[in-house]
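One chain follows as structure tokens, the form predicted on its own.
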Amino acid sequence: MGSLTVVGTGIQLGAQLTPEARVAITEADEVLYVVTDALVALWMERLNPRARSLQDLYAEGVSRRRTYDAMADEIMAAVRRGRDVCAAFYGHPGVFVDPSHVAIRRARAEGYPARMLPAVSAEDCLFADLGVNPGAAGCQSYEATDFLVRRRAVDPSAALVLWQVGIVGRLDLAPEGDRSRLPVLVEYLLEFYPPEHEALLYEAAPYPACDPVIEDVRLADVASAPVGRLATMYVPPSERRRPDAAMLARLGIPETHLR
């Protein structure tokens, strides 16, 4: 009757693909994938000769929303043909990936079995490479354009992760990146942080033999920094929030027990 399994390839080529995801790819009747470069595409097609890319659905001047809907349409067309379909996406298939969620919702609504398997995301790599514990002070995570247009409030006592800063302000394809709106992002961040506060520009290593890209930069200098197309910005806390004495009393927690 057709089915859908959505998997992630992880960030590093081959090294972060889970055994469960590998089986889903190799045993599928059809694999539809979105990955980052030609080498990863070649690897996918060696895992399953019935694999094909959805990358050509991207086009300059076309909103990513329309592209994501087109990807979900392609995935569902294969499922409706009675195929056991594997849709594979770079990183984690449920993290900053819209067509995976759309396709699963459509498949389940039409009565097809559909599932998503977990994978390694860029944020997982960031926590490991930067030595960050998101539970230490909390962590806010936003797509950079959404962060601006919705004027998201920032808690400076918690960490802040901003995705896709290399294309902030762009809703269509920008294959070379677009840094032209970075001054707007900096202006907004400076409403919450001092200009000398240090942030990190981060790109996970795409291959096991490579090192991640990690650049220290003052917030005031981000607009002139070498921000890559795939860069994520990590802004550490700039202050420490004191615990609420009344809440500590209600919970029966001595302040000396807190870090």
The other form holds:
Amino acid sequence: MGSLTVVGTGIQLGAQLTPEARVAITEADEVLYVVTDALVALWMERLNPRARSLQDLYAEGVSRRRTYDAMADEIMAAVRRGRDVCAAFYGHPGVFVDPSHVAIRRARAEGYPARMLPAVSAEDCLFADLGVNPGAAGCQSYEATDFLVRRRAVDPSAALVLWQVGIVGRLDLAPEGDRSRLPVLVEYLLEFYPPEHEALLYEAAPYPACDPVIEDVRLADVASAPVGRLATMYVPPSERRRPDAAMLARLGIPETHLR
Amino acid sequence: MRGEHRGLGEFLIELGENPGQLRRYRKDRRAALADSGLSPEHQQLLLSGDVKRIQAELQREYPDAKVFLLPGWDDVMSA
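Return the form predicted in complex with the partner chain of this protein as a structure block, the form predicted on its own having already been given.
And the full complex, kicking off with our chain again.
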């Protein structure tokens, strides 16, 4: 009987692959992978010579939704052939990745054992590289275009992470990035934060020999900052939320316990 | 840049695969690179830390490789 294990390669080549994910890749009958870097692709095929890319399913003019369905179809076809299949995705396989979830759901619905293994996501790298604790004041995390079009409410007392600010407003791949809509993003953020508030533009290092790119800029200056295609923006809290006295009393928490 | 020197991609893969070597690299990049077998040009490239240039060089090293897709807004909308 076939099975499916979905793994993530982590962000940084090699060093962030978990031991469990490595075994899932090396011991699979078939490995189907989607990665963003040619060197990672080469490395995958060395880990398991039965690995092949699903990249060819991307085609110009084909909606990404259809492409993801085709990826899930391809993964499931291998599972139905009775193979132990490993599907490998860049970063964390369940974060900003859709076909991984679709394939898991389909496999389980058809009675095949299917499991997703956690992995190192870009957000994990961000917390480590910026030295910030999302638990300290809470953390809001949005894809930048989604953040704007839904006019997401911002709590300035919690941290804010915005993904894909380097292509905000673009629905296609924009391989060179597109900063033309950044002024719209800045304008919206200034409804919640003062213009001099700090923003960190962050790009994780894709290779172990490299350092992350971190730019510290005023929020008002983000539109003219060097925002890379893969950049994520981190906005620290700009204010502190006071505990609610009535809620503290209800919970039986003395106010002295809170800093 | 090539010839008797090892490839940039080979070195990066080995660095990712070998935590001890990676630790040594992070502790003293110049010393690790001096022992790496990389060409002087590739050593300088890695010391520059310029990811875009490194990726461009890798693309030259592996011209047939297909690369670099980025999820877009509709990926998130459907999640």
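Given the structure is predicted, the values throughout are model-derived calculations rather than measurements. Positions refer to the first chain, counted from 1. Definition used throughout: the rigid core is the maximal C-alpha set that superposes within 1.5 Å between two forms.
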When the rigid core is used for the superposition, does R152 move between the two forms (threshold: C-alpha shift of 2 Å or more)? no
